[in-house]
Structure formats: C-alpha cells, structure tokens
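Single chain ahead, by itself, as structure tokens, in the form predicted alone.
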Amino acid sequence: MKIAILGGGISGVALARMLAADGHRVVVIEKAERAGGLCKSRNYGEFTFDEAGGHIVFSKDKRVLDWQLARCGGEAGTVRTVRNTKIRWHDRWVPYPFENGVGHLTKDAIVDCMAGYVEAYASRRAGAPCPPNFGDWIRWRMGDGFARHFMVPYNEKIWKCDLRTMASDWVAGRVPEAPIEDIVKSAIGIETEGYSHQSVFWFPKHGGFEAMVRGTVEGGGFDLHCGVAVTSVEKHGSSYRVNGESFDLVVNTVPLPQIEPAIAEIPADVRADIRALRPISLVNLMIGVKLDEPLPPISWAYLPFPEQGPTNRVTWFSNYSPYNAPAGHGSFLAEVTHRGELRPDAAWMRGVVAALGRAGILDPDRVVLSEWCNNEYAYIHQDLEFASRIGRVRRWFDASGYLTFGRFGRYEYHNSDQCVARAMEVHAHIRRVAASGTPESLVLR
C-alpha cells in the first residue's frame, strides 16, 4: 500500500519505519523543518538541550525499550542512569514520590500528612466513592496533609487551573498508590522506594533525545517531506488524497485541532468537539552554567511552591549525558507551563533564574547561557467534559477509515515510550487489514 502519515513526531516516524519494513511505500509529511515534534533537541555551541523538557529512554515493556535503545545506538550509544528524583520542599530535598519521602519533612508536617492519610485510607476502605474531579480526588486518595504540603500546590502550578475543574479518571494509571506500610515506614525514618519500576533509565550520549528520532528516520525506508503543511485531506471511494496526492491509507499524528480544518469528511458535531480540545503549553528554559565542581547526582526535581518561581520541574540535564555540556560546565532544563498567556523575554528569564537561585537549584552568577523554547502542545487539558468529548472524536475516526494516534493525534496522555507502543499496535492493525483485505475499526488497548 501507499500510506501517508501526517506528522513527523516520534509516533509518526516510528510507525513509518515499521510499515516500510513490511514493504509499504510510506510518506511522512511534517510541517516543521525537521522531524521530532516534542522530542526535538537543539545546540548552542557545545551545549545540547531538549526543547520540551527532560525526556528519558525507558519503558516497562521490554519490547518497546529494546526498540528505543536500538534507535539510539544500543547500550554503547546511551548512558545508563540510576534515577534520583527529588522534591524541593521549602529548604529541604525530599525523595520523590512525596509519600515515600514524608519522613524527610518537619515533624509537624509528618504528623499532618499521616493523620490525613490515615483518615483518607479509612474512608476509602469504608467505601467512599472515587470523586470525579481531580481536586477532590487528591484529598480522597492522599488526605488533607499530603494535599496541602505538595499535591495541591504542585498540580495547581503545572495545570494552571482550579483542580476541581479537572477530571480524575486520567490520573489512575499515572499515580500508583504507595502501600500504606511504605508510608508508615517513611514517616518513622525507614527509607522506602516508590516507582521502583522506573529506577533505571537511559539517554543518548550525543545529540539529545532527538537522537532517537534521527535513529528512526535514518535507514527507515520511508520518504520524509519536511516543511510541508497538510492543507487538504479527503476520501475518494476506497482511496484518499492528501494535498492532491493519492494514497491507499492516511494515518494522522498531528494535533487534532491543527488537522481538523484539512479533513473534509469530519461532521460538524465532531468538529465542534475537536475545537473544544485545549492544550496546555510549556516554555522550556535551557540554562548552561560554569562549574567549579560536578553537579549533585540529581536526575530531576519538582518545585511546588510559588516562591520558587514559575518552574514546576527542573532537569539536571548534563547528568543525563556528559556530552550535553562542554567540559567544566553543566546544564539545566526548567519547565514552565502556561495556557497561552506567557510571553517570555530576557527579563522573564532572569526572573526564573533568580528564583531557581533562591530555591537552591543553581547559582545565578554562574549562568553562562539561557535560552527558551515554547511548545504550544505539551500537556492535555482534561476538564470534566474531556472524556466524553474525546470519546466521540475517537469513535468517529476509528470507524471512518482514517487512523489517528499520538499524544495529540488521539489526545492520550502518553510519554514517548507509550507512543512507540501505540505505533506497534497501529502497525499490527494495518497488517491485519492488509492481509485480510477487509476494513475494520481501529481498536486500541
């Protein structure tokens, strides 16, 4: 088959490589000057930075992890790191996740967190139903103390909204519940580890996270057309036309609000649902520093409080690979979310750096480089109507003959490894359809 893939992020190029290996003629159409999407990197002199914050090569699925590592040059082309993540809780470094680090708080805060957690735990055991909104979910799951001391201020900073206006169903698969025994152990000073499945990760030695994209494109066997906007997509009987060119199948990975005007067949009610979808944007501040001594072995840290500035997460980026910064230097990525209102400039960057200095992250006087990159589509705004809205959109696409997937091509809150896993599922679907010659609706796990 001749297949058009709209969008050259990791979802699009991963699927293209898989399909090309089956002998299909695959054309990837990407509006930007190069492939990569949210996985792109950039260089400033000898500094390398990721554009959309700190990515890692990791997956709970060994098949996906092996695929990612192979695109990055395997073990020889990557750096293996034992994860060391923290929360900057006022003037303290608290291990992440917060409930496993509760023993590092002040005694008053420990009592506050534990009393609330026990009350919430007993309430859930007694049958208290899961609240539909995220704000109430935090207290239902964690209790008032954990909510007040971390969960609410951090999530208000990243999501930029009243948490009661957000749905809670998205969080179940992303925030595993720590056993109550672990929380009690932590409270009395016995170290416990949360998210142990992600205790080790990898990162490309050279070129930033985009190295995985380049390793997917190079030798991938498909055509990549960059700098080309998709302006027209329409179905003609059993075939399709994209910008006037004929294809047997079209797969979309472009953010739905961006591709919606181009697809002729979308009905009016589905268009309205797509236009109501909102992204949360991310400005990533890329910071290079001069060092007298190596950076502490931190992977990344969360900054929940307003006095720490607008940054919600900082990555010690030169710890991911020594080649991310020149000799005698280190680098950081500082992530700041917004809803379209942020207009970064030099004064804003100086303010962010100064706040990071007050938070004990870096020394502003040692900064030798600061640049920023805005990512319009970074996080998914999951309001109370999101699940029903996106459900209608997905059902239409899955039955229409078009395929759509990807973080914003399907509006699934997926990391890069989950996007690769989705590409494998879509690849298997296309294989079945090609073998049987019978169209079928796309069904994803």
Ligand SMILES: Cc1cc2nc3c(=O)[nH]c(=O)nc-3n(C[C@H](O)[C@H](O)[C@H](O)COP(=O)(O)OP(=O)(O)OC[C@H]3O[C@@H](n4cnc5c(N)ncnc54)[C@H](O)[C@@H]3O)c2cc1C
Given for the second form:
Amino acid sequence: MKIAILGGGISGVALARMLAADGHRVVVIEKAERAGGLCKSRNYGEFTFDEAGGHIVFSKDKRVLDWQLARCGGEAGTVRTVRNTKIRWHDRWVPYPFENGVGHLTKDAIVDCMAGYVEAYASRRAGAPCPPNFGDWIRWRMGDGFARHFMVPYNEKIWKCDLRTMASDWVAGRVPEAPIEDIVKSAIGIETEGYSHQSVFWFPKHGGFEAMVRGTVEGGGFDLHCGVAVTSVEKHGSSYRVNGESFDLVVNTVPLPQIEPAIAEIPADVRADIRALRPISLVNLMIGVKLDEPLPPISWAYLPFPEQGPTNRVTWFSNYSPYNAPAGHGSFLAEVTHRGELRPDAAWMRGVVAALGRAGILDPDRVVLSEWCNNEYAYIHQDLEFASRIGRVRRWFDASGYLTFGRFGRYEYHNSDQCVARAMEVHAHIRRVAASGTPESLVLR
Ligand SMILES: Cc1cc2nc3c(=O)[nH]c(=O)nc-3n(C[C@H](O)[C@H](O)[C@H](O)COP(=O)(O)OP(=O)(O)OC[C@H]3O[C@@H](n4cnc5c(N)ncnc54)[C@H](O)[C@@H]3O)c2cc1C
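To test you: the structure above is the form predicted alone. What is the structure of the form predicted together with the ligand?
Next comes the full complex, and the chain you just saw is listed first.
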C-alpha cells in the first residue's frame, strides 16, 4: 500500500518505520523543518537542550522500552540515571511524591497533612463517592492539608485554572497513590520510596531526546517530507488525496485542531467538538550556567509556590547526560505553562531566573546562556466536557476510514513511550486489514 502519515513527531515516524519494514511505501508529511515535534532538541554552542521541557526515556512496557532504547543507540548510546526527584517546599527539599516526603515538612504542616489525610481516608472508607472534578478530588483523596501544602498550589500553577473546572477521571495512574502505611511511616521519619516503577530512566548521551527520533528516521525506509504543511485531505471511494497526491491509506498524528481545517468531510458537529479541544501551552527556558563544582544529583523538581516564579518544574538537564553542557558548565530547563497569552522577553526571562535563584536552584550571576522556546500544544485541558467531546471525535475518525493517534492526534495525554505503543497497535491493525483485504474499524483501548 501507499500510506500517508500526517505529522512527523515520534508517533508518525515510529509508525512509518514499522510500516516500511512490512514493504509499504510510506510518506511522512511534516510541517516543521525537521521531524520530532515535542521530542525535538536544539543546540546553542556546545549546549544541547530539549525544546519541550525535560524528557526521559522510560516505559513500563519492556517491548516499548527496548524499541526506544534501540533507537537511541542502546545502553552504549544512553546514560542510565537513578531518578532523584524533589519538591522545593519553601526552604526545604522534599522527596517526590509529596505523601512519601511528608516527614520532611515543618511539624505544623505534618500535623495538617496527617489530620486531613485521616479525615479523608475515613470518609472514603465510609463510602464518600469519587468527585467528578479535580479540585474536589484532591481533597477527597488526600485531605485538606496535602491539598493546601502542595496539590492545589502546584496544580493551579500548571493548569492555570480553577481546579473544579477540570475533570478527575484522567488522574488515575498519573498521580501516584501511596499506601497509608507509607504515609504514616514518612510522617514519623521512616523513609519510604513511593512511585518505584520509574526509579531509573535513560537519556541519549548525544543530541538530546531528539536522538530517539533521528534513530527512528535513519534507516527507516520511508520518505520524510519536511517543511510541508498538510492543507488538504480528501477521500475518494477507497483512496485518498493528500495535498493533491494519491494514497491508499491516511494516518493522522497532527494535533486535531490543526488538521481539522484540512479534512473536508468532517461533519459540522464533530468540527465544533474539535475546535473546543483547547491545548495548554508551554514556554521552556533553556539555561546554561558556569560551575565550579558539579550540580547536585537531582533529576527534576516541582515548584508549587508563586514566590518561586512562574516555573512549575525545573530539570537539572546536564545531569541527564554530561554531553548536554560543555566542560565546567551545567544546564537547566524551566517549564512555564500558559494558555496562549505569554510573550516572553528579556526582562521576563531575567525574572524567571532571579526567582530560581531565590528558590536556591541556581546562581543567577553564573548564568551564561538563557533562551526560550514555545510549544503551543503541550498539555490537554481536561475540562468537565472533555471525555464526552473527545469520545465523539474519536468515534467519527474510527468509523471514517481515517486513522488518528498521537498525544494530540487522539488527545490521549500520552508520553512518547505510549505513542510508540499506540504506533504498534495501529501497525498491527493495518497488517490485519492488509492481510484480510476487508476494512475494519480501528479499536484503541
Ligand atoms: C513538558 C513535557 C514533558 C514531557 N516529558 C516526557 C518524558 O519525559 N518522556 C516521554 O516519553 N514523553 C514526554 N512527554 C510527551 C512527549 O513529548 C509526547 O508524547 C510526544 O512527543 C508526542 O508525539 P506525537 O508525535 O504524538 O505529537 P507531536 O510531537 O505533537 O507531533 C505532531 C507533529 O505534527 C506536526 N504538524 C502540525 N501541523 C501540521 C500540518 N498541518 N501538517 C503536517 N504536520 C503538522 C507538528 O509539527 C509535529 O511535528 C512530555 C511532554 C511535555 C509537554
């Protein structure tokens, strides 16, 4: 078959490589000057930075992890790190997840957190139903103390909205749930690990996270057309035309609101649903510093409080690979989410760096480089209508013959490993259809 893949992020190029290995003629069409999407990296002199905040190679699925590591040059091409993540809680470093680090707070805050937790625990045991909105969910799950001392300020900072306007159903599996024994142990000073499934991660030695994309493209056996936006997609019987060229099959991985204008036959109600799928954007600050001694071995830290500046998460990026910064230097990534209104300038960047200085993360006088990069599609705004809206959109695509997947191609809030897992599922689907010769709907659970 001749297959068009719209969008050359990791979803698009991973699927292209799998399909090309089966002998299909595959063409990836990518709007940007090179493939990679959110997985792209860039260089400034001898510094390498990821464009969309700190990315790590990790998967719970061994088949996917092996696939990703192979694209990065295997163990020899990557650095393996034992995860060391923190919350900067006022003047303290608290281990992440917060419930497992509660013993590191002030005594007053420990009492707040534990009293609230016991109350919430008892009320859940007595049958209090899981609230549909995220704001109430936080108090239902963790109680008032954990809510006030971390969960609410941190989540308001990243999501930039009243948390009661967000749904709670996406949280399962994302916000780690510590056993009550671990929380009690932590409160009395016994260390507990928490969130152990991601205790180690990998990162490409050279070239940033984008090395994984390059390792997918190189030798991938497919055509990659960069600098070409998909502007028109039409279905004619059982074949398709993309920007005027004929194909037997089209797979979309472009963010749905960006591809919607190009697909003529989307019905008006589905079009309205797609237009209501708003992204949350991310400005990523890339900071280089001069060092007299190595950075502390921290992977990343969450910054919940306004006095720490607008950054919600900071990555000690040169700890991921020593080749991310030149000798005698280190580097950081500072992530700032927004809803389309942020216009960074030099004064804004100085303010962010100064706040990181006040938070004890870096010394602003040692900064030798600061640049920024905006990512329009970074997070999904999961409002209370999101699940029903995206359900309708996915149903239309799955029944239409167009296949669509990807972080924003299906609005699944997936990391790159889950995108690769989805590519494997879509690949298996196309194989089945090609073998049987009969069309069937795509089923992704
Ligand atoms: C802050 C942050 C941290 C993350 N951390 C991690 C992590 O640690 N580990 C991890 O594995 N994942 C992480 N992720 C997730 C990861 O970045 C995504 O899952 C992955 O990059 C999504 O790939 P994609 O191909 O689905 O989408 P995208 O990367 O968004 O690709 C879509 C592509 O479509 C192209 N496009 C748009 N319009 C058009 C058009 N009209 N025509 C043609 N092309 C078009 C875009 O240019 C883009 O290249 C993180 C994401 C964020 C935002």
